[in-house]
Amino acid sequence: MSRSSHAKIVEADVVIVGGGPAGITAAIAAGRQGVRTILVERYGFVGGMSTAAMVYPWMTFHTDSGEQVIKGIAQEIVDRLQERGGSPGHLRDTVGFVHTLTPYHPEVYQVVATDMLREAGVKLLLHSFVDGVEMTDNTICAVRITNKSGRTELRAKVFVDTSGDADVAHLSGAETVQGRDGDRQSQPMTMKFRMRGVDLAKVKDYMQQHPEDFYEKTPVDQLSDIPLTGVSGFYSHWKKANVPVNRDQVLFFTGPAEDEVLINCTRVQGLDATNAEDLTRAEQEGRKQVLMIAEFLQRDVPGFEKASISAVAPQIGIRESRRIVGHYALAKEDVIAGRKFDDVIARSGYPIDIHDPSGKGVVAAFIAGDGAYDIPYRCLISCNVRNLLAAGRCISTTHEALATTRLTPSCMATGQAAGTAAALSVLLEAEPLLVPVDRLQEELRKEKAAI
């Protein structure tokens, strides 16, 4: 694409591409390193899906057992919010699905966020969205971003596509994939919402009285021990109201405050996330379904009778969209094994929770050996683009893997890895996939990171 002669120019070392959980610690680790970096958001705030979406709460940093496997900058970023009273850290989950989560507060989680990239010398631009890729040999030269100011190309070395949907590498002419093979169909999106006034002892309560009406894992047994973090269940009640939401269940996680809970309920399917017409339509369904099953919750449900609607996501939660076609890309087996690779960059103990496309239900397979799998480094890197690096929900894996490196704290660890791989590039004078591994993972074992 031919640069614009009106465009102002800003030279950096690596630029980084939308400011959701991956590209906040892509950010933060390339800025710890040295180099020059500069992260771009299209929204006025950072969090990505975690704050424009809703996505609550952070699962999960452990595996099955209770071993930690996302460290690093994330689990600073857990440190930060628990000093603002912003998270009450890590919590069971008794939803029963993994074995903890990590609720918090979204506005303390920007402020925390912002505050750490300031430290690492990032520069910030908001109200910033990528509309053109400059290409020189298969190298990516510049990108081009539009705001208030008008036009500007952002020149740098390395570039971290962070921004969920592979937008960068889509502009490149990277190879990308998009959904499940065969007919390219994604993950459904949903449209997050809180709820104030519900009364939560009355629904444990409920939970305690009627388990067989629960997610199987529901750890009935200590919810008088332990707090009430997740609900999955009230299936009779939701059957019963047939209300017309392609779902099989109630799903809803308590906080912040006390009397508050998050809905993930909405289900808007066989739409495109990467199509703007498709994705107008999708924020209009979700907000449909919003008002149905809040009217279903207040009318049926234990608990919810003097409940009412707090706030509504600003955009609709996506699932799955475009990623990048990589050196490799992690499939199913590779989870379900709990599979090691020599180039290792993260690992996570999420299962594979793939949400039908097109039908009610949730798939799961759990990760077998000591609960968590290996993500390598050449999943991060573009198969075509020699400057390209991605994280968070857009690295090469396969449909049924996104299933769990789609899950935030993975999105934070490939993140810290890419943008230490990327700081690293710029440093080493060498291009992402000749940087030497062992050096990588050197500099992540220095920050923390569990691999």
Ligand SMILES: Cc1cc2nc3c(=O)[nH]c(=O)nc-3n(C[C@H](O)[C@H](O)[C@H](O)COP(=O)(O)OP(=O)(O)OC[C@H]3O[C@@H](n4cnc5c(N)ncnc54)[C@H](O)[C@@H]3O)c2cc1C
Second form
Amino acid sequence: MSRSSHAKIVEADVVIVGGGPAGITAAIAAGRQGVRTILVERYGFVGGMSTAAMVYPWMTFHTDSGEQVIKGIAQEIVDRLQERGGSPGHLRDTVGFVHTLTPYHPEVYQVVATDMLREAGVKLLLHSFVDGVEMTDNTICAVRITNKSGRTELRAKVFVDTSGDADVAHLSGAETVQGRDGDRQSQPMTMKFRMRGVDLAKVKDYMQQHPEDFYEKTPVDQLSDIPLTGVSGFYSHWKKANVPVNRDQVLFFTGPAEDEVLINCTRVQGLDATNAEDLTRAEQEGRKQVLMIAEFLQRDVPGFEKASISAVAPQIGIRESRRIVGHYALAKEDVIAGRKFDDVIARSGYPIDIHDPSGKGVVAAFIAGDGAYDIPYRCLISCNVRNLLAAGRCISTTHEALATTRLTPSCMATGQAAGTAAALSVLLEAEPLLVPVDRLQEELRKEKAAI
Ligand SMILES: Cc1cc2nc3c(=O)[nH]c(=O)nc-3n(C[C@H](O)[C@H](O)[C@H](O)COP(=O)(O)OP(=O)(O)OC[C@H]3O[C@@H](n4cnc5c(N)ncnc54)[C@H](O)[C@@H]3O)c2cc1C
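To test you: the structure above is the form predicted alone. What is the structure of the form predicted in complex with the named molecule?
What follows is the entire complex, opening with the chain shown before.
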């Protein structure tokens, strides 16, 4: 037998796969409960889409009327960022789509997140890709990772899938689904990029002179009093330029530097983010679109005359891929009715926001009632693998409901819940489905979750 075929074995109580927003908060929550927790991440840094795909800013911690419905570890992260000058906190969204958005500095975020993981006693393993699982009956015994040390089996009692793509679920044979009903098409991928040297005073001035060229909810009359945080529009410029990208507007957000913006305009449709060949095409197409859009902005958009590209995301942003089939699938009707559930473990005030899988636009649906909907614990529990929980982008929802639960603050909130539930499952020696919900909710409230 060759050296490489001997897998090293490491024992833990909880193994969490994927160090994005959901995995970070899941690991902190589990670690704080005192169970042996390992967080595995394929890249050399944490943050998931926030760092690897430059997703920015975080939206949203609040309802439309300004009630904060996501707190807990997510808010602690924002507080720690603010202490280190890495975020101004929650600001009004000048796109007008939501009440607040939360800018942050991605480099400070990575350090804050790893500090918090260390303080919670979490063992973090970077540069480690999960590519297999060991099963007994319908229970995961171990996940297999490959890294520079070779192959390792991470054994644990409970596993949390925060890979975004539900990789652990898929590898374990847990039921998963992908995309919308019927054609399985997912929301488009987007290659994000930053530009510096933008004259934001000029952008603001243009918006005040031409409000009709911007999203109808843009608070143009307030722009003199609040910082410009986001811009959605320049419809006429976009239409006239005829850039070969299938969308209908320019969308960007300001910061973290004063003359800097993060541009969310590229759109790669019809490709499957769980297929390596499709992903390869998406990365290449995304980068081509970045150059075309940057040239358009410099040439045609007021305020961008002296701007230049300062960063392109290391990987294309993936809005949607696989998700688990859980004991409940959150649906569009639940979201827009602002439905409440007895087994609530997180809330969100972000509307449904579907970037069309095949068309140009974005389909939005807003939340009625008090402006927030509940996410039930059952959405986090695999329906057929007994010791598997999911959090973040790959929880159990419909295609439409995913278009709100996938937002970063919501992923942080479901992450905290999944990590807490995984730890309780170990401590109470009960599989996740049998963890008493009132006990889980009590622990979440102790850690300041807004449920
Ligand atoms: C284009 C785009 C725009 C967006 N805009 C916004 C926005 O403006 N505001 C906002 O709040 N949210 C936005 N989002 C949503 C948000 O960024 C993501 O949905 C969120 O990051 C999902 O968090 P997650 O932790 O579930 O997964 P991810 O962030 O995808 O993290 C998953 C982690 O798992 C790791 N991983 C994956 N597979 C494996 C494996 N097999 N082994 C080991 N590690 C693995 C990955 O490297 C990654 O670090 C946007 C997303 C996209 C793509």
